[in-house]
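Read the single chain below, which is given as structure tokens and is the form predicted alone.
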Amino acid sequence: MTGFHYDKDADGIVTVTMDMDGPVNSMSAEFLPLLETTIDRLEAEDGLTGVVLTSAKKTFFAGGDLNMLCQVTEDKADEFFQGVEATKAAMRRLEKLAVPVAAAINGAALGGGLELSLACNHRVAWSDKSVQLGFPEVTLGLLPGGGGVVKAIYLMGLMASNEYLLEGKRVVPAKAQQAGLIDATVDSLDELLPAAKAWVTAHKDDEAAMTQPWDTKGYKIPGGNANSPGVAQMLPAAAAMLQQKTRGLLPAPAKILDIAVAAMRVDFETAMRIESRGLTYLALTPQAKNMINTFFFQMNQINGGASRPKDVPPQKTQKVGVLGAGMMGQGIAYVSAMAGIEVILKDISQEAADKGKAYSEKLLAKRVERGRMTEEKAKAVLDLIVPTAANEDLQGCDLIIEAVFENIKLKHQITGELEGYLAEGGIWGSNTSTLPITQLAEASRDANNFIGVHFFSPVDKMPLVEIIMGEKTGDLALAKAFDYALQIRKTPIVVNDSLGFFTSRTFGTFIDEGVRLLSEGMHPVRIDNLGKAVGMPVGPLAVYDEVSLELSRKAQETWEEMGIDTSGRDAAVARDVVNTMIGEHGRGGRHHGGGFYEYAEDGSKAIWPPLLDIYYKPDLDISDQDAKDRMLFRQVIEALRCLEEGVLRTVADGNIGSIMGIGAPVWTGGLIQFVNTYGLERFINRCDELAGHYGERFKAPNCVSEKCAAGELFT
């Protein structure tokens, strides 16, 4: 039987063990009736001396029902608000029982799980790394609406609670105890219930112990309330910093800060109602619906292996060969060694290979210095990397990843020379960002075992791996690459072959549109500022300098050598600008002496002055909204084309890939998800407007009209 199991022992302590339907306990429709019925029974219980709340599942409590949150609409807003208030009222009854109540936290308690724990007088957790505590709601465009914001302020104060509420920080029990979120930890699971019961027994007559801080007369919030001089002076700066960080595109952090300040100005019960209104407001926003859909449902879909062949057994990589010890190769070597994989890092000289290994040594030294790793562990990781110039050291690798320059002749040569060193059944991967895998595989003796494994720079920080299927790539190669990505703690998306695949092809439209705006006469600073105002991490001209105009020119030459026709890819304007910048002025990008920007030794940058003479037209009449939509819609349209053409296999891959790979605005939930909440018909109409003013490249792909006619969304 599932539900809340109720067990009273000889000492009068009732243990309530949550065991709800499904794999986890959550605030589903089942939760509130179960909680209210249990509290009714506790309030009527004779001889009750205390209560322990725990879980029969591996997770203590998983939080809110996100399916239900996604379905909140304007006409259901009041019903949702009343439901939040009813849940809070039930938890309020729990914390006001006339006996001590302890939470025995045996697994993760995130969001609503931590809020349920905070409704108990005492919180003891199993000190295991699997037990995570925190408020991740902000990462889904929401806020902790079960008392989390208000109670965090009462327990920790405004400053200390910021990283939990505004950043969604998750911590292990020891750190949660230091922060004041829980009261105690135990080393083994067997000790958990006895420890909780021991606390209840010791405090069964202690009225202070069974009174929550916010109900304690004269209680002072740590750090002071909103009228305290230190807090009052800090609030304007905090609001300004938050605006700068979110650019006003994410409503959740601003709403959380508003409620946190209210909690320091009004009484507890009023603050709790304000919090409920705040959650109701956010649940209606497109940002929350976008972020929940992508970062929860679609992320779980991808990490759960939806794109992986089901009939291929797990493929664990034991020994990986990395060809090229430059920026990409050294990063791949590092993340592989961190996952416990033996790495052969090969370059054309021992010196170059050693230099590549030194990159890992530097990163590991930083981890040791910051107390995130012991010296012994760092040495063990470093020892897994073998730098070499000798081909034979690759013998027996079950995966070889080539990470050399984007030159098809070079890549073909390396494949022909080194593929034979693979172990039997081994897989060859190419870390290319643009070159078609099918053509790269022409040099392979077995194209069935040849696959694209596209990393992003810097490899140690970027969370995505784009896996590219060539026309002949087989399921074993896909399973191997997919499992390797998970093994090195990356999120894999799977796409089909195309020039630029999905991420590079889509990101290229952002750069292209920025260059078009420049060529039309818009001030370059305004272009980059509006690009960031959309939510992109960097403006298109600044990022073009980083990836380098020179690289773009060489890529174009490579495509021409391969016989690839790019004339129909709206690239003429960008080519003209690149030719002008490089051919006439020698401006190849940041690492080629400067490009659109000049770079000072102190790291600062400024627009290259002649750029204004060449392109700027003060009388240009393009609105900010048009410029922002052009830079965003070009990417969205290209993502939709990738879906329509079969380059993208799933909508989830497109959404996750666009955010984690190319920095698409978080508030969109991904470039394809953006269309769902923008409105398909509205999107088509806006595309028509942009096409009428700026060109046919803005016409919405046919798949949007088809979905609209069918009354469907992109899922």
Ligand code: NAD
Given for the second form:
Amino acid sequence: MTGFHYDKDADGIVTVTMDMDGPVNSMSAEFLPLLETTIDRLEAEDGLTGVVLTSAKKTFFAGGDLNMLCQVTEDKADEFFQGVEATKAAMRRLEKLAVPVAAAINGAALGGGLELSLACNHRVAWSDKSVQLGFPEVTLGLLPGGGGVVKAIYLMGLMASNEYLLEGKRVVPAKAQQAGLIDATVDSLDELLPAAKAWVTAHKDDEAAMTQPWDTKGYKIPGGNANSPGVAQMLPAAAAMLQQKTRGLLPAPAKILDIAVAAMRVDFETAMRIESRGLTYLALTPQAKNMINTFFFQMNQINGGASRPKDVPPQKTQKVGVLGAGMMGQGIAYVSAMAGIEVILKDISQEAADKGKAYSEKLLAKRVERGRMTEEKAKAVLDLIVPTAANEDLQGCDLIIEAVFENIKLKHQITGELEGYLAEGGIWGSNTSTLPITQLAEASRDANNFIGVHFFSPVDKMPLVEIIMGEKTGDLALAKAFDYALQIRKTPIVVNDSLGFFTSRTFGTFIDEGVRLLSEGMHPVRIDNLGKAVGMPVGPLAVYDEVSLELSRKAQETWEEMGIDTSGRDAAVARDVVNTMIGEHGRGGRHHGGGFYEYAEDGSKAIWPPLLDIYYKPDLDISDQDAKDRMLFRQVIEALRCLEEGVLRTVADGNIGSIMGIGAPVWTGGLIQFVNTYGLERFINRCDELAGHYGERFKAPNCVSEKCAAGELFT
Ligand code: NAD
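Starting from the form predicted alone, produce the coordinates for the form predicted in complex with nicotinamide-adenine-dinucleotide.
Next comes the full complex, this chain leading.
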């Protein structure tokens, strides 16, 4: 039977074991009645000496019901607010019972789970790395509205609670104990309940122990309240720093800070009510709906293997060959070895291969230095990488990833030469960023086993892998590449072959639009600032310098040589700018002696002065809103085209890929999700406006009007 199990022992201690319907305990519709009934019973219980709250599931308690949260609309806001208040009232009754209440935290307690444990007088957790504690709500555009914000302030103070509340930091029990979020840990699960009961027994007559800090007279918030000089001085700066970080695009962090400050100014009960209002406000924002949709539901869909062929059993990569120990190859070797995979790192000379391995040595040494890895473990990881110049060492690899120079002849040649070393059933992956997979696969004896495995730089930091299906790529190759990506702890998206695949093709439109604004006469600093104002991490001109104008010129030349039709890209303006910058002024980008910017030795940069003489027109009349929309809408339109053309196979891949691969603004929930909350009809109208002013490239793809007519969203 599921529900809350209720067991009273001979000492009068009741253990409440949460075991709700479904895989986890959560704040679903079932939760509040269960909690209230249990508390009714506890309040009426004769001879009660204490309570222990624990869980029968692997996790302690999973938090809010996100399905329910997504459905909150204006007309249901009051009902939602009342629901939050009722849940808080029940938790308040729990912490005010006349006996000590302990939480025995046997698994992850995130968000609502941590809040529930904060409604106990004492928290003891199993010290295991699966037991994660924290408030991840901010990462979904929400806040911990079950007392989390207010209680975190009471327990840790403003400064220390910052990273938990504003960044969603998750920690293991030992760290949570240091921070003051929990009180004790035990080494084994067997010790957990006895430890909780022992605390209850020891404190059954201890009035102070069963009074929460926020109910304790004279209790002082660590670091002081809002009027203490240290905090009062810090507040204006904190608000400004937050604004700088979120650029005003994310309402949740600002709301959390607001409530945190209120918690230090008003009484506890009022602060709790302000917090409930804050959660209600955030639940209604498009940002929260976008972030929940993409970072929770679609992320789970992807990591759960929705884009992977179902009938191919799980594939494990044991030995990977990495060809080319350059910038990308060395990173691929590192992340593979970190996942326990044997790596053959091959370059044209032993020296070049050794240099590639040295990169891992450096990263591992840093980990050891920071106490994040033992020396033995670091050595074991490093030992997995075999640098070599000998082809034979590749014998038996179940996956070979080629990351040599971006040159089709070279890539064709090594495919022919080295494919034979693959193990039976092994596959060949190319990390090309611009060459079509279908054409690369022409050199393969078995195009069925040839696939694109596109990493992003720097490989050890970037969380995405874009898997590209060539025309002939088969299911086994897809399953192997997909499972390998998960094995190295990356998120895989799967796309069909297209020039620039999904990520580079879409990102290219952001750069292209920035360059168009430049050639129309907008000040380059304004362009980059507006690019950032829309939520992109870097402005289009600065990022073009990084990826290099030279690289895009080369790609263009290669495509022309290969006879690939690039007319769909409408890149004439960008080509002119690149020709002027490189051809006339030798400005190929940051690593080619400078581009739109010039770079000083100390890492600082400033606009290359002649750029203004060439392009800047002070009289240009384009509003900030138009410029921002141009840079965002181009990307959204391109993502929609990818969907329409079947380059994207799912909406989830488009959303996750755009955020993790090209830094699309987090508040949009991904470039396709953006349209859902912007409103399909409104989107079409705005596209028409932009097209009227700036050109046909802004016309909304047909799939939007089709969805609109069907009354559907992009899901
Ligand atoms: P790189 O120039 O840093 O490294 C290429 C390496 O390949 C060099 O060490 C070179 O010695 C080696 N090499 C050349 N011929 C070889 C051969 N026959 N056998 C073995 N090794 C050989 O280049 P990179 O930036 O690492 O890019 C490699 C590939 O990854 C390219 O296809 C590129 O398009 C792609 N890519 C690059 C990025 C990026 O940001 N740099 C991102 C995604 C994909």
